[in-house]
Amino acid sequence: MKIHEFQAKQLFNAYNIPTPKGQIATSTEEIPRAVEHAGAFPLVLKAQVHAGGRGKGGGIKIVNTVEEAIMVSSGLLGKTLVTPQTGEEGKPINHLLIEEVLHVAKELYLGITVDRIKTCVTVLASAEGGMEIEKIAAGTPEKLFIENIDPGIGLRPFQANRIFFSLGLDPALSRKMSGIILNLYRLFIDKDCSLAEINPLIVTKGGDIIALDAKINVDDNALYRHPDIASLRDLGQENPLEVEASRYNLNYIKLKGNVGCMVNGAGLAMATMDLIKYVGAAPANFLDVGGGATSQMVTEGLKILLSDTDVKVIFINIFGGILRCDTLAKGVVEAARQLEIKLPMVIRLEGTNVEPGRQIFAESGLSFTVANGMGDAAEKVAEALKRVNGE
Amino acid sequence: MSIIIDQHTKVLIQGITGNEGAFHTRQMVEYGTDVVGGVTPGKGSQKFEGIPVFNTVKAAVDATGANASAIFVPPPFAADAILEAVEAGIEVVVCLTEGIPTIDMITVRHYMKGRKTILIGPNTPGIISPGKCKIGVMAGYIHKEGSIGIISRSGTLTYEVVDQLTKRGIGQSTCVGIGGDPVIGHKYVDLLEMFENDKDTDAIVIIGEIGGQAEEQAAEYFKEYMKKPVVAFIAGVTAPPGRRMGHAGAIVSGGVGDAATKIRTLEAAGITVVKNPAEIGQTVISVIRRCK
């Protein structure tokens, strides 16, 4: 799960680490207030959503007067902005944070990651901050510093001095920096983070370390343990479709082609994805209604993705495991009714009772065609688009 | 041969009382699997259809000789019930859970460093050496006992493929389900190594996906140390960067991960890599045939 920049630097402060001062505003009437909160001009409006890319994006802006300050923020609370991460619906604009301008002598990088090969948690650092880390890594790999941290002792004092001393800093900010780099690890291990990464983490023209950028994401699978975080969700810089969605504990991502597609199973609905681009057409969406399935389940995965206007051939692919085949059918067949569905359907079932599955689509009246293994199913797939284009 | 497991695996269920635990448990049994007992705390000396119950793995490993255990618990308490089976000196266990969090899962292998337990998932379907043993989820009647090895990070997608095989009327020596999760037990590395030494079984298939260096890592063990021949497929060619595809693990991130890197690098080192999910099954038959 991601988080707000602002919602990661009010974790910050729980550890300890240094932000610049500053306020958040939601409407363009608290400006003001917020402004004076935030200190001296001039002070930078930064916009809040879920993506990086926000400075090209024109989602970072320096004001220099309290009016000037109302008139950027009116141009973008509210508003959608497009970053080179955003892809071009862009994310909502809700949250401003209004922090103070600091004379920056060095841009740091400092980041926190787990090393799947490995298996351990490891602290990424560059001398090179600013940058996209993954710029440093491929281009300049010698200016990035590993260090991995062994799961039985965690990051010990010594190996954040070693960090410390591959930046090339004054030996005199040895103990601030070390102390950044062993909260934000507490905070990580903490707060099941996935990532937690301070780009720039600055040095300031007088001396203080401070994280100028936060970012931080939080593992799904550890929310249950952490409500505080869960809480910080903001449902708005998602899809509505996804949101909806993950109400029913289906896995949706919209995509951008035409064939709607529901799957049972993550690596299987990629394969079906994947097939249907191989037939020629492009999948509307990701969807995958899981091994454990309910027939309501399935009714709510063809609503959502009925609700997908794109969508032109609904295609469905299930190999029946513990999701049995027929209590696939009863779903698909309610909702064929409910919805009154009137797109082509191509149906392809495999698996646990798949018999009783095909009687019901059978004798449900309603045509739907079914296909006999994924090649045959993809073929039919692409034909029915081809009518439905008038081909 | 098979690997891992076979006809005198006896195996343990942790969590045979839960609903997941009871439905598969029965399965199982139904598929010929020999299951010697169950773990649910506070449940022990009780009997679940005639398998006795305990309340600690060490308990029911010291009563029944298992040797293996498939683990059902809820994914807060899955890290500690795999923690449990290894050190209780279990040598193959199966952690089906989906969910765990993945700083558990660290926490996990830094254990089990140096120990000899095999550890397969979490989030799997599991592991079954066709007509011997099945540990796990997967629908059993779907494989036929024979000779191709299968390593995959997927479920429903490694049925599929086991399908296509089984129609066309070839068999499996074991089906290995490594997890969907970022951090795993056994990985391709290790697999291909026990499939390249198991006599009976003449080639391997590895169904992939986006996400992580797991496929490269198998790529290059492949040119190194491999005879057999190796067939590949990479899920997600389509999918969006960023984005969790389902599968924890199933993410592209900054340019590593992504699919096309991988077939790239697989096909560099000599694995046929199938781009039609449509195919594999035949791809596998006309390798084998190239190779005879």
The other form holds:
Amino acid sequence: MKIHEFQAKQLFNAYNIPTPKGQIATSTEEIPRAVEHAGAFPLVLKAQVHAGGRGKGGGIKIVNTVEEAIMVSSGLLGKTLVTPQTGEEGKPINHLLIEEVLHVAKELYLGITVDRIKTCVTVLASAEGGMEIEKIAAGTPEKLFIENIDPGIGLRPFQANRIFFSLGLDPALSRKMSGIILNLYRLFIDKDCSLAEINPLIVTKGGDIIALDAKINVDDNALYRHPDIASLRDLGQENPLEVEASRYNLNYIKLKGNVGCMVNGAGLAMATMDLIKYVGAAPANFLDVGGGATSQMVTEGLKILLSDTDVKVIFINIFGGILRCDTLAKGVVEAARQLEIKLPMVIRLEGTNVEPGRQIFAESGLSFTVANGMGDAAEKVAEALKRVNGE
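Could you output the structure for the form predicted alone, given that the previous block was the form predicted in complex with the partner chain?
Below: the lone chain, stripped of partners and molecules.
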């Protein structure tokens, strides 16, 4: 789960990670109070959306008077911000962060994430702050310092010192910087984060080290341990179909395609999307109903697929295990009758109770295309799509 920059900075402050003085505003009426709290002009107004590249999208503005702050805020609050990371649909701006402008001497990058190949937490640091870390890693990897953390020991002070010296800073800043690194790691572990990132982490002309930006993602599977963080979820920043899917414990991600996919198991879902691309179509989503799906979950999953206007063909690809094929078939038939599905539907079943599942489809009296194997299913999806497009 993502949280906003201002929420991440509140967590930073709780862990003694310095941040600029600032205040949040949700309406133009709140701007004068927020400006007063933030301090002397000039101030920066930062649109709070779950995406990077806000400056490029016009979501970060410097203001020099209260009147200018009100005018700029009226052009941002309630509007949609489009950045290189949001896609053309953009994200709604419902919060503005008003902060003091600091005099920057040096911009750094500091991030902590999980290295799934090495199965450990990893600290990333670079003296090239303010840039996208992916560009640094791809273009100048020698400028990115990587410190892997033994999960049984945790981040040790000597490692924090090693990270500090990789940045080429004045040794007089060692204590401050090492403290921030250790505190960020402590936050990462305490809150079950999947990402904790500061970009840029700045050194001011006065020798202070301050988190100018803040990004935190928390592992969804750990939210039950953190109701305080779960309460920070901003549904307005998420795709409505993904929000609806989460209510039924369905793993759903909206994509830009024309074939609606329902699959059980993440690996099979990825293979299914590859297969759809192979035959010249494009997946409209990633939908993993999971191994323990019920008929109701299947029904709700189909409702979500049908509510996506981009979907022209539905492809259900199930390998029966814990989710038996007959359970899936009952759910699909029930949903098809309830929702009066008009779209072509291709179904591939294998595994536990596959024959009873096929029999349920055959006796339903409804129009389903049941495929024999992955290759046959892909061809039938391509054929159905051509018919829909009138080819």
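Since this is a predicted model, take the numbers as computed values, not measurements. Positions refer to the first chain, counted from 1.
Considering the motion between the two forms, the entry in 62, 237, 30, 174 that lies on the hinge linking the two rigid parts is 237.
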